[in-house]
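Given as structure tokens, the chain that follows is alone and in the form predicted alone.
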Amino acid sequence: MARVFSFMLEDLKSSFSRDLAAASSVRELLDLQSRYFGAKGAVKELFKQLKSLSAEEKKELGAAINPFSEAAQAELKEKLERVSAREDAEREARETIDVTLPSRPPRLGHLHPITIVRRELEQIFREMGYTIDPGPEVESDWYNFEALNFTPDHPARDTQDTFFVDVDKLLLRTHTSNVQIRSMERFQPPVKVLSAGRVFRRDEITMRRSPMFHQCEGLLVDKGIHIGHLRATLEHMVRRLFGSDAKMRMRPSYFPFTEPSAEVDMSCIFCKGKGCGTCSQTGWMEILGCGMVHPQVLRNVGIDPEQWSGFAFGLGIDRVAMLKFDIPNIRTLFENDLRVLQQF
């Protein structure tokens, strides 16, 4: 029986030597220490099996196990200190900052396509003497509808089109035309103001529509203003936005707050007016609505339409951005995909 335990001890020595040589990290060495010298380790288990031997055999084999255990633990401790020191040095080398290395350049932000177009529009009209007023996004019925000559039964008042706030009959503005009324109430004519900002309507999200989008509204009120001034202003804007070869045309239309009213088309920027799939082979693309300020709107803000006249126009900034940068889907403007934004 003693011979069997001698073989077991020799196997234990060989196994420990192999495992110690193979262990190359602190974690592996600590695991090795637990497997051989822990409370349930191989050496402890070997001592427990000595109970079946005689007193003389216990003494002989115990005397052989103890020197092995002491020598093996000393060897394990020495390697553990050496490997631990190496890992500490490697970790310090990884975490140390070399101040002599060149710094990493910061990632600079990019202007959003809508911001680019909005700033361009504001600059165009600043050069023509317009003031810039974004106006409030939460508005009253008076400024958003009633003062702009929307009758009580007008479809735009339907809750399917407007987000109403259930506080004092407030709503999210459906257009930037509210700034027209506020500007004419605030200032005596002549008035020249441009408003650009977010507007809200209860629309489904599609390739070309969104419940939140951006509009730009222009207003000019002065003496002797006629539709020729409106056309010249819009032609200047279109050519500044899309190039000197861009053409423009006006078609009769209807808006409650202007009379006469018109829709404005520009020559297709993709086919240069020849006709393509984007413009439905017409050579023209609709970009905005406009007209002469309705006399009743002037009266609503205390301006005498016999002495003063004016024009107003509004366009979708999102639509202009889509045309200017050839973006086919309006969702692209609101997804904040860095792969898109980094192109601007």
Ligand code: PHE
Contents of the next structure:
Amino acid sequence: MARVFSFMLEDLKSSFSRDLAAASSVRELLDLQSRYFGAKGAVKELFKQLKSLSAEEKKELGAAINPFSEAAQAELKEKLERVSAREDAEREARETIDVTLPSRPPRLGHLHPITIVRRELEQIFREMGYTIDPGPEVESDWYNFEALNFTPDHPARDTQDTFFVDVDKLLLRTHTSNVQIRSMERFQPPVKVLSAGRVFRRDEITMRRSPMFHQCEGLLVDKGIHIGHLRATLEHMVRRLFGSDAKMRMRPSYFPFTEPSAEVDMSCIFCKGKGCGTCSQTGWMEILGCGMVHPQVLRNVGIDPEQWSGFAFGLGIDRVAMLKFDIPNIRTLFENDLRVLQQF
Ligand code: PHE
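To test you: the structure above is the form predicted alone. What is the structure of the form predicted in complex with phenylalanine (PHE)?
Next comes the full complex, this chain leading.
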């Protein structure tokens, strides 16, 4: 019996020598290692079969297997190191970096529809000599309300349901009209400013309304300014934004800080004026409020209304973006869905 095992061991030795000589890559050598010396390898198998032998024979054969196993593994390790060093060197020689290769161009992002409209508006008014000033989003009651002729208990405050920041009457501006006051305080007339930015109101979210939206405020104060200047300016703006056959209408309205006041509607592009959910069945979409600067507002900032007059308007950028880009629901603008944004 023991002789059979010593033949098996001899076989193993010679097949190992053959396989080792034949293996020429790290992959083959690692494979060889597990075939001979792994948990289920040939050497382990041989040990298992020794079980049937007597203790004496076991000892003798075991003593013959171990030196072979050690010597063979040392040989294998040595070749593995040699081959692996050679393969590394070959790989390095192959993988030269061509520093003259042009780099991949960075992927360009897209402008948000609101940014597109804002920039367009800024461009239109910059061409007419307006200064661009975004103004602060966190504002005091004075700039957002009081100086604009909203007395403390003025009912119009209710139409601009306000987010308060703290008890000192700091608030999130409900419109961009705060910039009217700030600009007139800062510059002596003539004043021409355009201000675009975010505004906040405690409104329910609907197809057209969101608690955060965007406005663009225009203010012009000079000598002899009348409502004809306002109308011409708005018509120019609307034509630039929507093309020369865009339809707009002006309706009398009320704001505490303008007199007279008006609202401007565009015909609803979603239903072509027939009435739909987006325009509340009216066929029109309100895009801005405007009017002649109230004399009391001028007085509030130390400008003499006998000498100077002006107009102001506040336009809903989101509404304009919806009309321009055919977006029926305002929420689409704020969901940041890449499939939507990539279209612009
Ligand atoms: N601030 C007004 C609003 O938010 C719009 C407006 C601006 C009206 C300027 C008149 C003049 O509705």
